[in-house]
Structures are given as C-alpha cells and as structure tokens.
Amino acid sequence: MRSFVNEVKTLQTTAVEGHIFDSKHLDPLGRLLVQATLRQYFWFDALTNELLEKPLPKKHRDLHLLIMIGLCAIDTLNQPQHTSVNATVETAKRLNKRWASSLTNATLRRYLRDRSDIQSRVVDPVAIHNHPIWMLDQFRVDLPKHYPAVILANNHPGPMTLRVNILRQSRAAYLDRLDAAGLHAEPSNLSPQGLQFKSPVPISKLPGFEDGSVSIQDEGAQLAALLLDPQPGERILDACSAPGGKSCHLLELEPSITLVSTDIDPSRLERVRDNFDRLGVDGEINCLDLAQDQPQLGTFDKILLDVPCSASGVVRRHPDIKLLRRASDLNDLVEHQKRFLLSTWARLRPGGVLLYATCSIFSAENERVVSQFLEAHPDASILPLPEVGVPRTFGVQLLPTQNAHDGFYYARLIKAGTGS
C-alpha cells in the first residue's frame, strides 16, 4: 500500500528545519503532492488546526504535517478519496505512531463528511491567501492595483515553457516535431523562441531534449537575453549565471560572442557546463564573487546582472519561498544587490550596456536600487525597454500571471562614453 513517509520527511525538512525543498527522495506523484502542500501550506495548516480538538505536541509535528498532506491529497490528487485516507493512515503506522492511525482516520473522514463547514471556519487572511502576512502587506504596498491577481497566480502552478535552440531549428520546425510526437504547444507571446504547454509534459517525451533542441525556461526569463541583444563579436559577462539558462540563450542568439559566465557556487557552475554541453554552445566559466570587483576579468561590451533576490516573482514554482523567506531578509538582499551593481559597473566599457535583472516583484529590490544607482552615478543613464508588463519610472516589471510568465524586473543601463 502507498504511504506518504517520504513526503512527510521532505515537508518536515523544509517547513520545520528550514531547508530548501529537495525532491530527490520523492517519486513524481510525491513531488507533486509536496509541492501542492507547500503551495497551500497555510490553508492546510489552518484546516488541520480546525480538525484537531487540541494541538499536537511539538514532538509529533510530523503527524500534523501528515494530516496536512492527507488533506492535500484528498483535495488535489486525481484518485479516489479513500485511497488518500488509507495512505495517510498507513503512514502513521510506518512513522511508528500506530496509536495515531485511528486519530488520523477519524480526522480525515470528518473532513470528508463536513468539508464545507470546516473550510468556512477558516478566516485568517494568511490561510485564505496562502502567503505570510509580511508578503501580503508588501504586495499591497508595491502593487496596490495588481496584488489580488499576483496572489491568485502564486497559488497555481506555473505553465511549462520551452526555449527552442535556434542553432538547431526554428520554432516553427520544432512545433512540427511536437505535432509529430502527438504533443501540442502554443508560441509564447514574449519570446520568439518560446513555446508553452497547457499541461506539463515529461522531459523524456520532448523530441530532441537530450540533443539540445530545446530547454525549459519561463518566457519572462527568456526576455533577459533578448533585451541584452547580443551582437557579433561582443564580449559579454553573465554575472550570477547558474544554472546557465540565460548564458545558453545568449549563445544561441549570437554564437560569435565571447561569453564569460560566473557564479560563486562551484556546484551550480557544473550545471552551467552541463547545459553548455547539451546545447552545443561554449563559453568561459569562472567561479567568482562578483559582489566584489574582479579586475582580472577585464571589461565587457555588455553585462547581464541577474542578482540574487527574494525570488518573490517565482513563488509559484518554488512555494517553499513562502515559508523560508523573511521580511528581514530584504535589507540584506538589497545591500548585496547594490554591491553587485557597483562592482559589475566597473567591468563595463564606456558606451556599454548593463541589464539589471531580478526575479522579484518588490520595488525595494528593483526600481529603488536602479534609481539610487542612477542618482549616485552620473555616467549611468537608463535606456528604454519594450512596453511589457507593468511600466515603471525605471525599467519594466513583469508580474506572475496565470497561464503566462513568472515575475521579473528588467532595467537597461548605458555607460557614458564611447566603447573601444
């Protein structure tokens, strides 16, 4: 009989121990279930509290999480409800809590019997909106007209989007390959290399994936290379490049560039090399901390600066962010972003272009950082960008959108002078 032991352990590692979600011990169904539980964590936590007559002791937090997973399985999995109940009860036994099997069974069956009534008792906005209160408050301040749509998008999985490697074939040609394989995708709106599926497709079924015909990348993320607009012979720096999607896109768009990809994490840089090898592109890879100036790198015609950030624009793909990120993190992140911008600006040639990018939707990490940098650096000025997303005084803001892109911010800066 199926149990949720691995799912409970994985959820506990994130929700209790505070580690980034890692699905390595989960099968595809388990991964789907834990991600769904994380995405609706506050809701299922509140429901569990309503169902239990009194809170469980801390030493039985795993049992509380098990009930949450059982509720999520009942509400989201395409299987008979009794199958979810039985798996939850079986898990209680395998967690060496045989005494709790009757409690677990009674709790879930009560939920099945009185679901509407129990759900109606949950009134906490944190539970209803499935976001921590600090994040809800920040959305309202930064996005007063848009925050309801952002919350809705964050609580649903993002679509599966591909980037066609145009060194191998056109987007139209790859669409024909998909049709021949019995798969249907639609061209994305933001990227001429993008394709989107209405429902996820296993990577193993994508024609030519292992041979580098396509990559998985959100259409909003694909904008980065398009906005930087690599030209023949340019020397380009991709700062904070891992896992390499944007670096690869730059080389697919213009293979004659000299690309330098850097990151501070050597293990993540291995993924950059793996992606280069799969896609048949090449560039220089360096393990460096670009929060500090690195004069040995020389100077560049263009720089893609995708800084570490709160990742508030990709919550729907990484729902553990809602549990792990704190409001107090923002100040530290902003200071780090400012250091990155200052150090990479020193690596930009006169007349060169720097694209500042985040996967955040918080103004403090985006427009405010750029505005303060422009005030402090008279050799920097803003370049216009296409009218996409939500226009800002400086740059553009994409918001996470159902059946479309994730949340990203882009601002394009040019350095005064004439390049060599």
Ligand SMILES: C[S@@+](CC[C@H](N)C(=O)[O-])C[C@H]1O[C@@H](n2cnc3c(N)ncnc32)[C@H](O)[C@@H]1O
Given for the second form:
Amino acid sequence: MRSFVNEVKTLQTTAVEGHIFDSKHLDPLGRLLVQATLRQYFWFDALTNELLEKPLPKKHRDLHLLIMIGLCAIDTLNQPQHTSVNATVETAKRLNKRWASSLTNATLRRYLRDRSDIQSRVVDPVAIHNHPIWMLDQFRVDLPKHYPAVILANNHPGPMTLRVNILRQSRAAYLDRLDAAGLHAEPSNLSPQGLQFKSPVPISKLPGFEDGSVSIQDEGAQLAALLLDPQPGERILDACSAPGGKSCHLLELEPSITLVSTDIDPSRLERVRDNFDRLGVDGEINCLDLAQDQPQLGTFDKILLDVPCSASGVVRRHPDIKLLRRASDLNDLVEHQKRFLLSTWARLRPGGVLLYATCSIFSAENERVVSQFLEAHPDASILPLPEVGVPRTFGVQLLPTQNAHDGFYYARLIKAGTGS
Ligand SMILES: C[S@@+](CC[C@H](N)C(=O)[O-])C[C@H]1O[C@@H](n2cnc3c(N)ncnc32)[C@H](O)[C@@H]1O
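Can you now output the form predicted in complex with the named molecule? The one shown was the form predicted alone.
Below is the whole assembly, all chains and molecules, this chain first.
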C-alpha cells in the first residue's frame, strides 16, 4: 500500500528544518505532491489548523504535515479520496505513531464531509493567497496593478517549455518529431526556439533529448540569449552561468563566439560541462568569484550578468522559496547585485554591451539597481529593448503568467566609446 512517509520527511526537511527542496527520495508522484503542497503551503496549513481541535505538539509536526499532504493529494492532485485517506493512515503507522491513525483518518474524512464549510472559515490573506505576508506586501508596492495576476500565476505550476537546439534541427522539424511521437506542443510566443506543452511530458519521452536536440528552459529565460544577440566571432562572458542554460543557448545561436562561462560553484559548473557535452557546444569554463573584478579574464564584447537574486519570478517552479526566503535577505542580495555589476563592467570593452538579468519581480533588484548604476557611471547608457512584459523606465519586466513565461527582468547597457 502507498504511504506518504518520504513525502512527509521531504516536506519536513524544507518546512521545518529550512533546507532547499530536494526530491531525491521521491518518486514522480511524490515529487509532484510535495511541490504542490509547498506551492499551497499556507492554505493547507490553515485548513489543517481548522480541522484539528487543538494544535499538535511540536514533536508531532510530522503528523500536521502528513494531514496537509493528504489534503493536497485529494484537492490539488485529484487523487482518489479513499486511496489518499488510506495512504495517510498507513503513513501514521509507518511513522511509528499508530495512535494517530484514527486521528488522521477522522480528520481527512471530516474534511471530505464538510469541505466548503471548513474552507470558508479560513480568512487569513496569507493562507488565501498562499504567500508570506512580506512577499504580498512587496508585490502590492512594486506591482500595484498586476499583483493579483502574479499571485494567481505563482499558485499554479508553470508550463513545460523546451528550447530547440537549432544546431541539430529547426523548431518546425522538432515539432514534426514530437507529432510522430504522439506529443503535441505549441511554438512559444517569446522565443523562436521555444516550444510549450499543455501538460508536462516526462523527459524520457522527449525525442532526442539525450542527444542534445532540446533542453528544458522557460521562454522568459530564453529571452536572455536573444537579447544579448551574439554575433560571429564575438568574445562573450556569461558571468554567473551555472547550470548553463543561457550559455548553451548563446552557443546554439552563434557557435563561432568565444564564450567564457564562469560561476563560483564548482558542482554547478559540472552541470555546465554536462550540458555543453550533451548539446554539442563548447566554451571555456572557469570557477571564479565574479563579485570581484577578475582582470585576468581580459575584456569582452558582450557580457551576460544573470545575478543571484530572490528568485521571486520563479516561485511557482521553486515553491520552497516562499518558505525559505526572508524579507531581510533582500538588502544583501541587492548589495551583491551592485557589486557584480561594478566588477563585470570593468570587463566590458568600450562600445560593448552588458545584459543585466534577474529572475526577480522586485524593483529593488531590478530597475533600482540599474538606475543607480546609470547615475553613478557616466560611461553607461541604456539600450532600448523590445516591448515585452510590463513597461519600465529602465529595462523590461516580465511577470510570471499563467500558462506562459516566468518572471524575469532584463536591462541592456552599453559602454561609451568604441574598441575591439
Ligand atoms: C541565477 S543563477 C544563474 C543561472 C544561469 N545563468 C543559467 O541560465 O543557467 C546565479 C548563479 O550565480 C552563481 N554565483 C553566486 N555567487 C557568485 C559569485 N560570487 N561569482 C560567480 N557566480 C556566482 C550561483 O552559483 C548561480 O549558479
């Protein structure tokens, strides 16, 4: 009989111990279930509080999480009710809390009986909107017109989007391969190499994935390489490159560039190498701290600076962010982002172009960083970008959109002078 033991332990590691979500002990259904529970954590937490007559002691937090998982299996994943209830009861036993099997059984059955009444008793906006209060407040300030749509998008899984490796075949040819495999995707709106599925497909079913025909990449993320627009023979730095999605896209678009791909994290850089090998592209890979100037790298025609950020634009794909990220992290992130911009600017040749990128939707990490940089650096000016997303004085802001792209920010800066 199925149990949710691994799901409870995984959720506990993130929600109680504060570690990044790791699916290594989960099967595909378990992974979906824990991700969905994290995405709607505040809602299922509040429902569980409503259902329990009194809160469970801290040492039984695993049982509280178990009930949340059971509710999510029934409500969000539409699993059969009786199997979900049985799996929940079985889990209580396997957690060596046999005494709690009648409690979990009664709790879930009461929910199935009085669902709408219990739901209507939850009134806390944090639970209803499923985000921590500081994020909701920040969205309201930064996105006064758009925050309801952003919240909605964040509370649903993002679509599965592919990037076709045009060194291997055209997008149209890959669409034909998908058709032949009985799979249907639509061309994406933002990227000429992008394809989007209506519902996710296991990677093992994607024709030619192992041979580098395609990669998984959101269409908003695909804009980075397109906006940097690599030209034959250019020397390009991808300053925070791992796991290499954007580096690979740059090389697929223009294999004659000299790409220097750097990151501070050696294990993540291994994934850049694996991606280069799988996709049949090549670049120089360096483990370096780019928050400091690295003069030995020389200068570049173009730089992609995809800085570490709050990731507030991709919470639907990494819902643990809603639990792990704190408002107090923002100041440090912004200070780092300013340092990255300063140090990489020194690596740009006169006349060169730097694309500043984040997967954040907070102004503090985006146009505020860019506008302050422009004020302080007379040799920097902003280049226009295609009209995508929400208009901004500096750069473009894509917001996470249901059934479409994630949230990204891009600003393209040019350095005064000419040179090669
Ligand atoms: C947003 S992710 C980059 C994603 C990547 N551009 C892609 O498309 O696959 C930010 C990266 O910055 C790296 N990073 C963090 N601090 C760094 C530093 N001081 N120097 C260089 N890279 C750093 C992280 O290891 C992480 O891989």
